[in-house]
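The chain below stands alone and is given in C-alpha cells; this is the form predicted alone.
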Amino acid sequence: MASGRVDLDGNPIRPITICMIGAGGFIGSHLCEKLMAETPHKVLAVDVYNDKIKHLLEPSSLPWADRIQFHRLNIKNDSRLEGLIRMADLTINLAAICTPADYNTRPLDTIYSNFIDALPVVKYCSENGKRLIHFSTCEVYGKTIGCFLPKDSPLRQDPAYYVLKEDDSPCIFGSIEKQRWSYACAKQLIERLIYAEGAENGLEFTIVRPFNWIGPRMDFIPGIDGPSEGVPRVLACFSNNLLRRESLKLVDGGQSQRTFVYIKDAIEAVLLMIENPARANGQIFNVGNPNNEVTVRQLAEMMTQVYSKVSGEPPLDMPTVDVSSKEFYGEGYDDSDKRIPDMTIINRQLGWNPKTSLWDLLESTLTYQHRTYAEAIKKATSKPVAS
C-alpha cells in the first residue's frame, strides 16, 4: 500500500472508516479488495452473506485483517445499522433487489428492497452527520427521447436525444400496469429523498448511477453463484446458455442497445469518490463506458466468440433464437431502448475516464466463469453417493 497518498486537488487523504452495506456483493466484494490493497481506510462489511469477500476475511494472519470487519446483519430489521453508520465516517449503500426479472414479477419486493429499505440508510446518515454514497441505476433514466420519434426520423441520429445526461435528461417510464418500471420508480423516488436531505437538511451525499458493470463474481449460475429463482440479466443469462452449450435467448430480436464497463474500471472511479469528497459531494455520477455501445444481438455474437476462445469448444451451430419478452419475463414487461451515458461530470469532477474495451472484459469475465462452472460441476460429481 502506498504512503504519502493524496487526493486529486494534493491534500494528504486521511484514513477513514467505510460502513459498506452489501459489501459480500459483486461490487461491494471488487471495492472491498481494492481499499485494503490499496488504502489504509477501515470497512465494516455488512451483508447477510460473505462467500464472496471471505478470502479478504481469512485468514486472520492477512495484512489488512485489523481493517475489515465482517457483520451478518438484514438492514430491514436490524437495530445495530445505526450503530454501525454512527462508528463510520463514510456509508455505501450499495444493498437492491437489481435482476429485471423480478421487476414485474415480484414488484412489491423491488420497490421495498430499493426505497423502503434504504430510508433508515438515509435517515441515520443524515441526521448523524455522516457522508452517504448511494448506488442508484442507470434505468432512473428510463426510455430515450429518441425512441418517441418516427423511425425514419433524421434526429434519431442526434445525441441529444439519446445520451443520458445526469442534469438535463428527462425520466421517461412506461405506464403503470408495465410493473418493469417498479425498480427504476423506486431507485428515483431514493434519488429524489437523497437531495432533499441534502438541500433542506445538509446531508453529504454522492449518488451512483451504475451502466452495466461486468467483471468476475457477478452473478452467474443459478443457485450455486447466484439466486436460485428467477431470470438474471442478460449478460449472466448469455453466460448460463454458453457454459451448458445451449443457444442464447434474444428477448424481442435482441435490438436494445447497451453500454458495458469493466468492473475495475468503475472501482477506481468509486475509489476517487470515496478520496475526494469537495469534488463529489452533491454530485450524481453516471458511471459506464459508450464507447463499448453494442445491441443485444451483437453481444450474443461476441461473447459466443468470445467463449469459443476461452474454453476452447467450438462455436454452436445455433447459436441464437428469438422469444418475445412476455414469454421471457412474463406479463408486465417493458424495456428501454437506449443507455448511452454522458461521462462530462464524472470526467470534470474526478478527471475520470474507463480504459478496457468490450472484448476484454468479456474475455475476463468468461473466463473466471468457464473456470468457476468447472469447479462446480467437479464438485458435484465427486460427491460421494448415500448408501
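Numbering follows the first chain given and starts at 1. Throughout, rigid core stands for the largest set of C-alpha atoms superposing within 1.5 Å between the two forms. Since this is a predicted model, take the numbers as computed values, not measurements. What changes on going to the form predicted together with uridine-5'-diphosphate:
- When two forms of a protein are overlaid on their rigid core, residues whose CA moves 2 Å or more are considered shifted, and residue 13 is not one of them between these two forms.
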Contents of the next structure:
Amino acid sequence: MASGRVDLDGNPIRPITICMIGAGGFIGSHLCEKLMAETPHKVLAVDVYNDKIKHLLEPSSLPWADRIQFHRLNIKNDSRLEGLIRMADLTINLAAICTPADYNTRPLDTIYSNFIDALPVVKYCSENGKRLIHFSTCEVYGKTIGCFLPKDSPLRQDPAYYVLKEDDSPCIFGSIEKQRWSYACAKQLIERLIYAEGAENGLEFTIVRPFNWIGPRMDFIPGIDGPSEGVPRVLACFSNNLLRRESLKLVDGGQSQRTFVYIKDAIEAVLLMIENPARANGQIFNVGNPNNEVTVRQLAEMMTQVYSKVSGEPPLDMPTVDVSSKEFYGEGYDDSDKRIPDMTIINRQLGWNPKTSLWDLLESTLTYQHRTYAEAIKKATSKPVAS
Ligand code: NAD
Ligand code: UDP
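The form predicted together with uridine-5'-diphosphate, contrasted with the form predicted alone above:
Everything in the complex follows now, all chains and molecules, and the chain you saw is the first one.
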C-alpha cells in the first residue's frame, strides 16, 4: 500500500503524524478513511464524538489499528490540545459549528466556535513550528458582485461579476442584523489571523475553502440520529423529506445557486495538500466543482428523481413546497446567491480537478441514505404516538 508513494515532484513521501481536530465529523470521517486505506500516515483523531469513525477504530484487528488513535476532547477547554499538536507534524482543523440554521439563531456559539476556539490551535502551531491546514469556507466570499446589478443587466452573465477567486474577489456580507453572516465573518477573521501569522511569524499554513462538499455521513436525519427539531444542511434536509415522503421545502423559492462536489473528489484534493507541502504552504484553495451548478429548486427536482430510482418508490405528487426563510430559519437569515469557484490556483499548484457529475454523486449518496435510514424511518413513523 504505502511503499513507493511519491509526491507531485517525484520525491518519496515520508510517513507523518497528523493531529486532526474535528475528525469525527463528515469531512473528517472521509479523510480518516482515505488516510488509513491508502497512506502510511498516523492520525491523532480529536473530537467530542466518534460515531462516524467507529468503523475505523474497532476492532483492534483492523490493518491500520496502530495508525489511528481517538482522543475525546473539547478544544474549548482541554489542556491536552497543545501536547497533541506538538506530537504531530501537521495539524488539520475541521472543528466548527457549520450549519446555517445555527448562524442566525446561535450567533455567539457560531462566532466562538469558528474564531475564538480556533485561536489556540493557530497559536500552538505557530509557537511550535508546526504546519496547519485550516478549514474555512466558500461563504467568506458572501454575495457576488453581480447580485447588486439590475436583474436585466447583461453584465450578470459576465463571469467577472460572479466567479469567486481566492486572490481577487471581495468578501461581501449583509448588515449586522443579518446574523447569517456571523459564521462567514468569524471564518474570515481567522483566515486573516492565519495569513498574518504566516507573514509575520513564518507559520506554514494552507487554508481550504470548501464549496458544498456532499456525500454519505453528512449531518444527520432529524429524529433518527439527530434531534427531531434540528435543521441540518440541504442534502440531509432533502434526504429526510424524501425518506419520509414529505414535500421538499424550498426556502424563498429555491432560486439560490450552488455548486456541489462529491466528498470523495474533494478528499483527493486534501490528500494532495497534505503530501505536497511545498506546493500547498501559504496558499488559499477553493475546492469545489464549477460544472455541478444548480439552483436549489433544480437540486430538489434531481434528488426526487434519483431517490425514486434508487428506492423503487414512485415520486411524490407534490415534490416541493415553498417556505419563507423567516419561517424556516427565523429572523436574521440571508443567503449567498451563487457560488462558482475559480479553479486556477488549485489546478496550477496541485493539478486537481473534480470528476463526479451531480447525478452520479446523488445516486451514490441517496443509495447510502436509503440503505442507512429507510428501515429506521419506517419503524419510527409506525410507532403509536404516546398520549
Ligand atoms: P461537521 O459538523 O460534520 O464536522 C465538524 C466536527 O467538529 C464535528 O464532528 C464536531 O463534533 C467537531 N467539533 C466541533 N467543535 C468541537 C470542539 N470544540 N472540540 C472538538 N470537536 C469539535 O462539519 P464538516 O462538514 O465535516 O465540516 C468541517 C469543516 O469544513 C468546518 O470547519 C466547516 O466550516 C468547513 N466547511 C465544510 C463545508 C462542507 O461542504 N461540508 C463547507 C464549507 C466549510
Ligand atoms: N435550503 C432549502 N431547503 C432546505 C434546506 C436548505 O431551500 O430544506 C436552501 C438554503 O436556503 C440555501 C441552500 O439550500 O439556499 C443551501 O443550504 P445549505 O444548508 O446546504 O447551506 P449553504 O450552502 O447555504 O451553506
